[in-house]
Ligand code: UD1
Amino acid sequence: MKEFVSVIMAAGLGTRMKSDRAKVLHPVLGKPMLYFPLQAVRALRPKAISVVVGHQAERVREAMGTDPGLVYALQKEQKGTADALKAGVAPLGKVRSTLLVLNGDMPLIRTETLKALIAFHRRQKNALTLSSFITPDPTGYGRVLRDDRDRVSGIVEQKDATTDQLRIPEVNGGLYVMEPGVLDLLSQIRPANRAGEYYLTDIVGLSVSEGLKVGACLVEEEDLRGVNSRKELAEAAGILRMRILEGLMADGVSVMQPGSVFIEPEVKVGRDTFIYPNVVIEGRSRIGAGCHIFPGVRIVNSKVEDGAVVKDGCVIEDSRIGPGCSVGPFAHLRPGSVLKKDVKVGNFVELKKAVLRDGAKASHLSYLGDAEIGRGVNIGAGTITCNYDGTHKHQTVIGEGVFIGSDTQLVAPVKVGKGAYVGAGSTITGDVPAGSLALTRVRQRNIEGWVKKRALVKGKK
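May I have the structure of this chain only, in the form predicted alone?
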């Protein structure tokens, strides 16, 4: 695509959101609303992008970050969209290429739509192109006016429209592509209301008056939907969510009940993976091929490799599950946990900064924190690595082939050598040499006849 620059207007207060948070920072599928139009533009590789900020400007900058092609422009006062565009082009210097203008509250806009709009503009050799769409209910939108030769002649806002104009089904979509000369007309726009706001829509009529070629490109209404309320925010999120799921299904992923599955935009899922109902996958998670993610699972910024199974009710955070592993049901992998190949982590097992090497098993009811667990280790039910002394965390290291009996406490720092056994019910406070059996149980004592004697004593009372 030929060189162009872009201005994204994101300075609005968003009063209808009824929030202390800037409108463009409201989350949509885990991302600030502004993320979506910004990413849509970035994918076209413009020469520069200027984001106009105002309300909570610093928070917007912090949320969206910086890069060499991104600049921020401050609109000090809310004086309307034309004033916002003035502010936006200022840090770009003398604009000498095509300019794409869009709003930061349009999370449904797609790269393909922007690309088609710019292509239409250049193919028609327009000085100014606006997006438009046809709707059976144009209430609230500015109507696109055309002359008797079907050429765009202006935009009229609903409050200023005549009865005949209110019947026009073609409305302004809020995207603009313009050549540098059109920007000179910004200075001719006059305040449109008592608040002294300058409306960018007025540039259409001014361009026509100056004899510049103006066109309107029809765009899908869904792409142009803005967000001005919590209801519209939820609707936009629902549309985006279904777009993501439809894309995954088209690539060979089975989503068993799409209406209940929540997957964020940066998640990747391999083919022939099955995702069951009520699954949530967030952040930059990566799910491999041939996996099964069962109901009620939440996965955050984690990697699940090919053929792994995550059973019902698990929470996986900032962790890695290797190929062929089985996790759950109802397991919790906290940040820093790593399962190598063919590891089994069963029900009600919690891991934190634990590495389980190939073939290790912790089948049920255990806590393994700050632990290094070798190949083929078997962890019995109820095992705990006591990793915290009240001040510092300490590590437990368990060698290859070790068997840890049920209800064992491993008081870190401690090491259990290769091939060792630890008897059930033991509290291990010192290192266990390789090939040893460690026991700390009190010897069993049976008192014969105790039950009968106890009954006699109670009877006398």
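We call the rigid core the largest set of C-alpha positions that still match within 1.5 Å between the two forms. Fair warning: this is a prediction, and the values are worked out from it, not measured in the lab. Numbering follows the first chain given and starts at 1. Compared with the form predicted in complex with the ligand:
Annotation for residue 350: C-alpha shift under 2 angstroms between these two forms, rigid core superposed. Superposition on the rigid core between these two forms places the CA atom of residue 140 2 Å or more away from its counterpart. In a rigid-core overlay of the protein, residue 21 has its C-alpha displaced by under 2 Å between these two forms.
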Contents of the next structure:
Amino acid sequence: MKEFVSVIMAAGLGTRMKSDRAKVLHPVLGKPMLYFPLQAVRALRPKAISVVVGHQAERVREAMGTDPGLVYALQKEQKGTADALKAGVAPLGKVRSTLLVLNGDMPLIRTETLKALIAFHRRQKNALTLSSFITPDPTGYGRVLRDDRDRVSGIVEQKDATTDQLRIPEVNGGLYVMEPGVLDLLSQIRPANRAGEYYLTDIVGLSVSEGLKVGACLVEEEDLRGVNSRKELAEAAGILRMRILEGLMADGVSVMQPGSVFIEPEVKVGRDTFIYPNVVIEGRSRIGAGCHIFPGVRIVNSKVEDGAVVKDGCVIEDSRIGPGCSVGPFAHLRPGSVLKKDVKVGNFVELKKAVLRDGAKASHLSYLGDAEIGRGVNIGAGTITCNYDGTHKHQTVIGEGVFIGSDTQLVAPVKVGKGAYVGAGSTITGDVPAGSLALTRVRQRNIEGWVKKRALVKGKK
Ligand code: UD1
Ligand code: CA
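Previous: the form predicted alone; requested now: the form predicted in complex with the ligand:
Up next: the whole complex, starting with the chain shown before.
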């Protein structure tokens, strides 16, 4: 693609959101709304991108981060989109290439659509190209005005439109391609409208009067849907969610009930993986090939490797599940948990910063925190690492092949050497040497005939 620069306008407050948070920071599938148009533009590798910030400028900058091609332009007062563009081009110096301008509130815009719009602009040799779509409900959008020869003659905003103009079904999408000369007309725009704002849309009429070639390119309505309210936000999120799922299905992932599955945009899922209903996968999670993610699982910033199974009702956060592992049902992997190969973590097991090496098992009702668990270890039901002394966290280290009997407490810091056994019900407060058996429970005593004697005593009363 020939050189171009881009301005994304994102300084507005978004009054219609009724929020303390700037509109472009409202999350859509875990990302600020502005992330989506920015990504769509980035993929075309423009020479520079200028993001116009104003309302909560600092937070917008923080959320979007920095990269070499990205500059932020401050629009001090939100006086309208023409003023926003003026602010946006300022840090770009003298613009000499084609300029792509976008509203920041269109999370559904796709790279392909931008590419097609720029191509149309160049094919038509336009000075200014706007994007438009025809919709049964044009409410809120600027209407595209055409002359008797059907040429674009201007845009009129909803607030300023006559009854006849309000009936025009072709609306302005808020996406423009222009040659640098058009920018000179910005200074002629006056806030002579009901909102008292400097409307970028006035540049269309101005360009036409200057004899410049102006055209409108019809674009899919879906791409151009502006988000101004919470309802539109929810609708846009729904469309994006389906696009992501359709993309995964096209790549060989089975999504059993797309209506109930949420997968965020940066997640990757391998072939022949089955995603059951009510699954949520967030952040930078990576799911391998041939995995089963059963109903009601939430996975956040975690890696699940090939062939692993995560059964119903698990929460997996910042953790790693190695190939062939089985987790759940109802397990909670808190940050820093690592399951190597073929590990089994069963019902009601909570892990935190726990490493379980190949073939280790913790099948029932355990808490393992700050623990290193060797290959082939068996952790009996109800085993608890007492990792916290009220002030500090301490480590539990369990060697290869160890057998920990049920209902054991391991009071950290503590080490259990290779191959050792710990008897059920033990409270382990000191290290256990390799190959030994540790028992801390009281020896069992049976009092014969006790029940009968007790009954006799009772009967006397
Ligand atoms: C705008 C268009 C309208 C079009 C619609 C498409 C104008 C005057 N109207 O209306 O024709 O149909 O988009 O969705 O442009 N912004 C700033 N600074 C400002 C004002 C706005 O940066 O001073 C940013 C906003 O953050 C937003 C974008 O510009 O991302 C559009 O502003 P918005 O108020 O949403 O415009 P609309 O009324 O939707
Ligand atoms: Ca808008």
